[in-house]
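Taking the form predicted alone, here's one chain by itself in structure tokens.
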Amino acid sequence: MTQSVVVLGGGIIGLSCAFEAARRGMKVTLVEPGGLGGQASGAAAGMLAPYSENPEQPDDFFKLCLYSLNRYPEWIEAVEELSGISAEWVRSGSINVFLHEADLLPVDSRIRWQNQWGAEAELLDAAQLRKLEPSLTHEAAAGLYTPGESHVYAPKLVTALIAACTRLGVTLLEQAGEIREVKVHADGGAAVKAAGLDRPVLGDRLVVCAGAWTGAYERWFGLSLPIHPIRGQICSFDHSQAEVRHMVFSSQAYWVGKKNGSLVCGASEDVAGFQTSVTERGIGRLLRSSEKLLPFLKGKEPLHRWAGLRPATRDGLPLLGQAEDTGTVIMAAGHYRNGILLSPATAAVVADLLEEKPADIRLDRFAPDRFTTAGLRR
């Protein structure tokens, strides 16, 4: 019989799992509260760099990241097929900017580690950095580049996915409304109740993907979730005059260009709570790094600012793989800022627990569990 699975929640995460289950067979019913790709999804500059994100050490979270970017040629081609639709994958490399002489210090081991895991990073000059991003500030001491990080154009890649799986034959329930009640059995199969829908949606496996939302569902399946929201804050600046070629990295910032002509910046991050209006301080501090870093920006307003929220954890870990003993739920969740980056990954992850496969990747790090202490379990 075929298995029928209910993903809660319909950002990129939500949408990613229910793309693959439903491409390995599955029967797939989404549950969304709201609109399908919204907050983290609709907040992110799309950027699929792994050396870039994690320049300490190649620890569990670093390499779900580069498992992750390896599988994007395969994932990308098959949404784009299915969907019909690009997600314009652009492969640009990256380009870390150091302006002082100083932040080299740390920059040669950092070079070592990651090119023993495929980096292909060198360091470049002031001008070898110039003649590479000539729309760089003259006062950038040194660049590390790194060939192999790419972006994507986050809206298409939502409008991509959720084509996809409607085309698969995923039901699609966004604007649900609050999530009233999620029953797990003992003896398999759960239900989640919306504040929308008339009836209950019925599935033999749970899989939560309700980003910076899930801490409120924690009650109904006896963890301790502290996932709580970041707000980002990016804007966007018309760069048809002066061409980035790269994915830009500063202490500060980034900047990524788009193939719409726009030039995104981000991300000024804050606590705010479900909070997702812009600030004058936020878009103030990326304005300012702007034009230090990237002079043709001195003096130039936004095209458009906004905010998302991103769902952090307490370690800055995502929860991802089995939420109890029976394996009907599966947490998919907290992923931050690379929830772009971590879909195809996660979503293979969450495939293969649905399939009883073993993952490809170690997970113990990563267990929804970690946070429950015996106390709170029931």
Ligand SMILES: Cc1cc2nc3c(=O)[nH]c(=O)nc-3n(C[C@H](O)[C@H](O)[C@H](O)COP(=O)(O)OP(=O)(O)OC[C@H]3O[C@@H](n4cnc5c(N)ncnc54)[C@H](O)[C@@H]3O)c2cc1C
Second form
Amino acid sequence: MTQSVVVLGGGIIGLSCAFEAARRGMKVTLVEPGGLGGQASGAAAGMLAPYSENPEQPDDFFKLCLYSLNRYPEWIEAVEELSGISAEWVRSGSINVFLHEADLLPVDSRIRWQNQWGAEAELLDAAQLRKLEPSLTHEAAAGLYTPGESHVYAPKLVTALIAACTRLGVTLLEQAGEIREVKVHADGGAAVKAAGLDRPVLGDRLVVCAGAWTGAYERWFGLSLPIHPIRGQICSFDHSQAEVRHMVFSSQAYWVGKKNGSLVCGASEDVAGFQTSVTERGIGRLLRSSEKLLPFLKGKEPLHRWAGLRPATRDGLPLLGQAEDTGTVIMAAGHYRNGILLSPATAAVVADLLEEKPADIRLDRFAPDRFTTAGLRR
Ligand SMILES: Cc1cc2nc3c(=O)[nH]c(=O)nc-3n(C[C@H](O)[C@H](O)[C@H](O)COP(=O)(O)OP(=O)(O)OC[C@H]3O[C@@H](n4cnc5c(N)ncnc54)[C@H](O)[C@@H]3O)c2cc1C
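Take the protein just shown as the form predicted alone and give its structure as the form predicted together with the named molecule.
Everything in the complex follows now, all chains and molecules, and the chain you saw is the first one.
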């Protein structure tokens, strides 16, 4: 069995993998070039919404999302207990709002298959919708209520994971600087050199969780890793005046009322390289959607505006599993819009692979070498 693990990347995915491996008894070192949780994971809205995020069909990705949601109660309890920090998990349920009758056409088949997978979803008419969520526009035609969806406060979950990892004895090498070299030995074992560390970090196995920066590992592993940053711009309002009880989704945006009295509204999707600035255009679109769906927000300026980089692969699915040709490397990256939701499932899959146990869930669609042509292989 694996004795020592080096996790590369200190976002939610790296911290979750480190936490799970450590609680299963492995010696874990995590290397983060910058600040822990300082990228996409600290920027996320924290929604745990497998049904709203997968309206089309119960494919392997939906099943991975649902598997992860089902792990959340035990996961949060373990992280909060060890860290003593609340991740502000709110079991709010969600409402997908439809402004026009025509938007309802695909909803019947969605309810049918999602209820077979535990959604307990219910279609609400305009009057029922207003009763459940009084702040919504009276122009809404109907809504789909899904009670099992929930949210956490992502920056708090990151803080709690850092504290829990520390309690478990994980070595957290933050501000380690650029990763300069990775050597993977054919007979097992790996060494990682970073600009800010005096000596290489050694381990039996490597777990790569570098989010939107994962493409940097192509040169060391001989794999094609097409992961690109998709910028998400997001903002928050003060919502102490009007309550928004559920997570609300429209075709243009979503709104999540946090325990700290802020109402988070996200998120744009654009391609801007590795820039995490916000633009008038990106935030302006969110403001217009907010006024339309939640009239009490008309004319309100957001309290905060920020952006993060979602790690997106070419087919939108994560790279999750053993990188076959390297033997010692496990990839856990490319979680795109769902990395907070997928963190417990990813951690469980990675820890099972480290323990050489079969994963509980099918991983074929997420194979890390699926983009690699024969010519590129070592
Ligand atoms: C605006 C926005 C809203 C979102 N809302 C939600 C949501 O509601 N629910 C949800 O589930 N998901 C959401 N997401 C998606 C979610 O944030 C991501 O899928 C998730 O944070 C990815 O986690 P990660 O650890 O892979 O990446 P990151 O958090 O980006 O972490 C990657 C880390 O790798 C480090 N790194 C950089 N270069 C290297 C290198 N060479 N080697 C090692 N490490 C390196 C970086 O410094 C960084 O700390 C949202 C994303 C955005 C941007």
